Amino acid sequence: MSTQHNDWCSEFLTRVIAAGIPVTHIEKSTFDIWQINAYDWQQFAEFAHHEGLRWSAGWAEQRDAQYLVNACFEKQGSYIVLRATLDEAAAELPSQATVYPAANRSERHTHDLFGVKFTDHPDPRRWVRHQAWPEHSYPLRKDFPAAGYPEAVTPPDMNYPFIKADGAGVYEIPVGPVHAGIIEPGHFRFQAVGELILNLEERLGYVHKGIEKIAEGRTPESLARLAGRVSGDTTVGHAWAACQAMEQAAEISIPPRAALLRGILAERERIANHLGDMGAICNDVAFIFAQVHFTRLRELWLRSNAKIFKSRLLMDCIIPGGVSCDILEADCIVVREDIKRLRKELDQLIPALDLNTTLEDRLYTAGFLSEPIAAAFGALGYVGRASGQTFDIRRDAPYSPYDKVAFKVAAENQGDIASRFWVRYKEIIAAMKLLEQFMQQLEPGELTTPWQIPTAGAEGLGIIEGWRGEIISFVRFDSGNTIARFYPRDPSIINWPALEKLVLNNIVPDFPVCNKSLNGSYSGNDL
């Protein structure tokens, strides 16, 4: 923990002590847990919001008749968890959505799937449970099996009550849930006049694959696995997390070549999203030459992946105390051949879309989201720093290998779709810089370090700055190696309802490219 930290959180405990709000401190490694009465918790969450404290993550955990409930905070690249514990008989807090917007669904989340109520929460209908199971039946409670108890057809899920709008000229558009093509399934439920958009709500969890549920009594080696499948386009981001929180709990260090490695996993992984994304942002406004290009730069850029690491995707090459891959010194010339076309290429394309004038007219100004919002919403990645939101955790918490490099955040605040396509571009040319650090600094060494077993009751918190922003990755190991909690955020949990205030005056044809400029992982979302 360094020393920043720790004056931050010393002085901050300070404050929060003496606007009598009682904690116990607990100390960690990499973190600090906060330990708070429950009729406390949102006087904590307003003190924290006038103290400038970004509101992160939110989960739960059953411990024997007890619910622990967590909540974490953020400031200047350090992270609070605060922890209050609840008798199974009286499950209740109040909520913290009151204060911080970025807290409303995963307090739904918490209460569709344990039971937990938070009082005075600004929408309490369900999120998660998608008439799949019986009421007052919660499948993440011990007594649920994994299994759950499936009816021959599960009954429709028809009643939800979305918002209504009346006035002359109000109709409503639904979209979804079922989308042509592969994209995983969302409903949009609109309110329009003419063309312009008065209200969007977002209605998702329709794959909700019951990842929290199956990763219990898992092995590390099991878990990694999983939880490089959260979202598919993240594996290398969501498995480091979930390595990085095991590894803490298990007070174990990788070795350095393991980290670089890890360092070119995650950039290459965040250049062949941010290709993909900016492609198809041009495909929405109906520029194909761009899309074309940039489709054939990525897919040259996962084929180089395949040859190196064995897998377009970069699936389980991160493993509990390092890598399963190496990197030879002939493969460091591909992936340098790589770079240098793509500079070559994107000095080329980028100039052409720069002064495209029809593409101009579509992008910019659209899908404004202000930098209040943003900050309100806690947006993170290229859509919180295309609206002034420059936290990275690689620059401002930075972890091995990122804390021996220097790069430039790459940043916009003009807000709108234009911008969150440049953060991606000044990304992929950061990221590029970034490989050729890492490849530098490449010297023989191992690539795991020997496992230690875990006590039971030992936990973790991962933070990785993934492509599309901060993953936080909760681990609690159980006795004999096995994993009693896991709870992987993904960055798309936050973004998705800034998707729903930035469309808002847009005319319901720049819905696409709207909803692709945010790009929120359906699966990430609907763990």
The other form holds:
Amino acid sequence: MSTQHNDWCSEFLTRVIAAGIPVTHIEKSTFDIWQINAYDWQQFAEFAHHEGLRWSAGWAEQRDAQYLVNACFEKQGSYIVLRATLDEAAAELPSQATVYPAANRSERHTHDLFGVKFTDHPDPRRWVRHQAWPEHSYPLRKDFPAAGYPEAVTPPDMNYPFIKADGAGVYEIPVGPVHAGIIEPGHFRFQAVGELILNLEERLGYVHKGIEKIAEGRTPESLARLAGRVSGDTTVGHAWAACQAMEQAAEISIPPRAALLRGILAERERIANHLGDMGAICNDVAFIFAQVHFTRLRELWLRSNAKIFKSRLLMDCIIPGGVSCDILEADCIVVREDIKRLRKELDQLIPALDLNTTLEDRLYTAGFLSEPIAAAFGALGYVGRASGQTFDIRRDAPYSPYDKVAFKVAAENQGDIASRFWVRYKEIIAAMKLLEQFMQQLEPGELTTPWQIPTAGAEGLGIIEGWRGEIISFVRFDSGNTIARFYPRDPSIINWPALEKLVLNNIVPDFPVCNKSLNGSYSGNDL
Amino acid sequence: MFRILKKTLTTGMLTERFKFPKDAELEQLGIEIKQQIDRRFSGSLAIRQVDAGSCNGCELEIHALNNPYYDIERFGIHFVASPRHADILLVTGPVSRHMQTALLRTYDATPNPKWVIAVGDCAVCGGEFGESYASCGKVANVIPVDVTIPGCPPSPLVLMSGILGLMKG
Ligand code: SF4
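The structure above corresponds to the form predicted alone; please give the structure of the form predicted in complex with its partner chain next.
Shown next: the complete complex, the earlier chain at its head.
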């Protein structure tokens, strides 16, 4: 743990205790647990907010007749997990969403699945629950069977209390869940005047697949596979985060070669997704030339993935204890040539885009997310970095192999779609440099560390910079090497609410490009 | 503008000049698909893709069918925005219970004659997610399925042979 961590952490701890909030402090190797009383939950958030801590993730778990409620905070690359223990009979605590808007949907998710009540919540409507289970039934409780009690046909969620707006000329546009393209399902409700968006409300949860529930009882290998399918475009990121958490619980560390390979896989995933997104953003403003070239470059990149790692999307390459794939000397040559070609192609493409008036006209100033709003929501990854939030775990809380490389975090500060576009470009450039450094550091060696069965109750927290930003993955083991609890927090969970803000005062036809510039995962959000 | 033209000219026609070993296979597939579409669908086949609960991996590969290497439209296959315009529904994912009614309605909105292709392990057999309180499992548990394309996710080439399989079947 860094000395910096101890600095603000221990001072902060002293102040919190002095203010009359008792804290039991449990030090872990990579994160600290601060156990507090449930009734101090909200007051702690106020302190934390004042101290400049970022609210990063929230989840609960049931252990015997108790619920443990957790909230993860970060400052200067150090993480603390705040924890309160509730008795089954009195499962409530004051909401942190009044202080941290980022906690809003997360607490609603916890309520819908555990029945833990967050009092004074600013928006106590249901969130992930539609009609697949009844109101007073909570799927993540231990007495709720994974099979549930489904009806033959689950009815649509007709009566969700959407926010209403009225006034002269105000009208509503409902869109989805089935959209007009090849995209994931979700519902958007616009209130507009003429073409101008007055309000957008997202209604997600359509692809809720019960990932947290079906994780229970799995083996580590099986959990890694499931984690790799939390959001298919982030298979490397989520598998890594889950494996990192499991490895912490098992108290093993992976071999250096495996860490470098994970880094190579993660940066390859980042580049593939950014290429796809840059093309899609251009496509949404009808600049087909760029879309054709970016999809072409992405395809070439995926073909190399298939050639080297036997999987175009890099599914199942990361396993507990290490990696299931290797990279030969000949493959390194392929990667280096790929990088050389990609650089050359981008050098040709980027000036053509930079000078293009269509793009300038459509992408600049559109979809503006201000720095204060980005900070308030704790926006992550390229969304945060385009609005002045430069946090990047690879630099600020580096894990192996990022602890041994030089690396510059891409940033822009205009907050518009163009900024999010250019951050992606800069991240591609930075990722190529990282790939080169990782390959240079490769030494012959093991690909996995033998697994050790974790003690019953052992827990771990994986913290990985996925291509969308920070991924937090919590794992607790039962006895016999099985999973008791898995909670993956995809960056989309944090970033989705920012979309409701950045579309305001844009015109309805610009919604697709605004949406693409943020590109939240529906699957990663709904779990 | 000059840069755009230059890049376009120097990149050339990718769809006809394949450099990858499998491309002969792709061409062959494409020609067969085109023949079947000409014969059975008067030259054009409209597909509506429905994500009924996927992890989005399958969508990425379906998207790739439109990139310049596969360019599936040249064989007469077009992805349409409404089920009312579709001959085929391409359904991915285990069907989440929250999407069950939406999928049923999309199926009903597709005019007869219609076919359903279940894409990806999840759609074919439930995959990693199976059946649960939140998931109906495979697509065939919700609507009739004509052809299945396994894979997690199936590659663009596998997708193309699956579509051909439907027409030959
Ligand atoms: S088959 Fe694989 S890629 Fe497709 S939705 Fe299922 S898990 Fe995702």
